[in-house]
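Shown next as structure tokens: one chain only, the form predicted on its own.
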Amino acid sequence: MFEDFSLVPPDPILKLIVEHKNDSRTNKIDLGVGVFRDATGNTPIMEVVKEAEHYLLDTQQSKAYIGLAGDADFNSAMQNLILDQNITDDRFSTIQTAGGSTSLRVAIELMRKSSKDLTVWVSEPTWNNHIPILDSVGVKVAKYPYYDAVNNQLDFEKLIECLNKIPSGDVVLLHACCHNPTGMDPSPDQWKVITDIIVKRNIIPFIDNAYQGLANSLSEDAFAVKLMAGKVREMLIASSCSKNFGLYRDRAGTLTIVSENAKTNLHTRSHVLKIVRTMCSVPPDHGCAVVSHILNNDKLRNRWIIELNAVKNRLKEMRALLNQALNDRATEFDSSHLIKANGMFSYLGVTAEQVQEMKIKHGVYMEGAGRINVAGITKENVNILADAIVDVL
């Protein structure tokens, strides 16, 4: 059975991350791998995380299973952060996930299951698992302009131009905020003009949501999200409590469902369940137990809400520092974006022969296309990072 498998090429990332532990220099920077870091290098645990599972620890009385759609408290809670307000229409309908890449494949996996003819699009570029797990489906992708990276920007006429085109019944693959891996959002004005395309053409949205909180407030993070799901007769939302909550292991996610009305909800969310049932039977609990619990104090939540904005205030700062380091060094490199992008993520707007020529001559590890995780720029190594930058340049 096994004879003609050939050798899967290691996951860029993973790979990254390997070199990145094999390489001796006491000066390297990883600015690949997609987690946050703190300005000691480390991923910590949130301090409001960890009360929350001593909450847990002494209290919970059973590990037995959870049902198909996981706890109806978190799933609760968490459509009402998603959505920024309290939710009580039966045409939403949230259920518990492993994080949110699980999400995205319940979803995807429910678009094939209703259609063998749809085509989804997603942004060029977008998060590098998002076509695999498409295909791993089987349907079809096609892609839609979205970054202009001669003038590191959104390259917003082309995206709405291409909009217009897509066919009614398509779906289209949008990133909630902090895009993966440019950083660079629509303005609200421009979600609006995207919004209506999408009413107008009867395409359905299918929003990944990996990042809430971390390019400005929660609710101002899911002003897209909030405006489409007004407006839209159906769309899928696939959540993440990955970065929010620092829970990258844990895998807490969840998927939400917006219908027509509250029947076609019904109905959806029972062929949702089939989907989960085949897939992972019931969903984990741990992480999901853990926000549950924070989401649903409000003592808690403030807390909580404290630390996220620590988390987002750095990356904004990191943002700067290489911008003002990079001007300091007078060069004709316009490294600007870097403070008009979001969240932990931007291309940085070298080639890929210089990202390679970075990591060989001064071991600055990023990704090939020059993503890089802001989150791994500290004080310490901010200079050698432009200096590298520079020299490369």
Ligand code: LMR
Second form
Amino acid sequence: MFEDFSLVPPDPILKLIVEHKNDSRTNKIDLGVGVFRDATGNTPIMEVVKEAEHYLLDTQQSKAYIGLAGDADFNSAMQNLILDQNITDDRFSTIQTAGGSTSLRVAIELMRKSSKDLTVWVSEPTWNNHIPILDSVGVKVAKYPYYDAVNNQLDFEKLIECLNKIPSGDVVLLHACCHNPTGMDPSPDQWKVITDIIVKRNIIPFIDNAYQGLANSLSEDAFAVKLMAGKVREMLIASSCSKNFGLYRDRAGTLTIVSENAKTNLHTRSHVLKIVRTMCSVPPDHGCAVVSHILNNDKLRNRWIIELNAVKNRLKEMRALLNQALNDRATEFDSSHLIKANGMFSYLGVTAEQVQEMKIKHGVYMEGAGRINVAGITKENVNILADAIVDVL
Ligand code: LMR
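How about the form predicted together with the named molecule, since we already have the form predicted on its own?
Below is the whole assembly, all chains and molecules, this chain first.
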């Protein structure tokens, strides 16, 4: 049955975990997969998460299935967080999913169900798992310009020019904040322009919301989502709790459906639940139960925001530190884009060959196009890193 299978190449981001682990050099640096690291290089469990886990251990009475849509308290707390408001409008509904990727997959299955001839536009570049997820459902993928790799900035003009040509009814996949892989986000004014075009052309926004709270405040990072939700007829939002709660392996996320009216929302939701049933039967509980306990308890919620701010601040500090270290080396290389970008990632501005050279010669690991996870930078390794960058440049 399987004898004709050829070998599938490993995922370019996930393979870096193994490569870095197997590298015996003591001064190796991991700027690969998107997980937060503290100043000692560890990916810690947030204190509030630990506390919520203890609470669950002590109080949870059953491991029976939760329903297809997950836990109602979790869903409404997440909906309020994602949309930065208390929603009472039944044009909106949120369901629990096994992390952000499952949410993306469920959403695309849903869209494909409604239109066999669907085109989804993704930013060029985008997260390296977006296109494989879209391909796995069999929708057409098109690309909109996003990043000006010569000047290391958002290519807003080209983005707008393209949006203005996208046919009505097509879907545009947007990153709510902390664009993965470039870290370059539209400003609030630019989001307003984008939203106006989306409304005018009747394009369906599909938002990947994986980094809320890692660029600015939770509310500021919800700006685009909130703006669009108030203006568009329909929209889907795939959210993840992997990064902002540090729950990577526990797979906590949501899918939010924004519909024209309550009736279409109810009907759409029923299709979503049918897809979930065939995909994973029911969503996993643990990570979402942790999030629900935190978000629905004022004291824990406030402490979570403090911990999240520390994560965000460390990312900003490490951006500044690398920029400074590169400036100190007085090369021609302009690294100022590092401090303009948001969240975990930036494009460093090096070639694929230079990425390979940094890995082989210096033990510095980053995704093939030169995406760095700034959380991998520390005060101890920043000079080694800056030297390696200058060397390959
Ligand atoms: C990343 O982009 O590195 C993360 O979202 C992890 C992943 O699954 O790719």
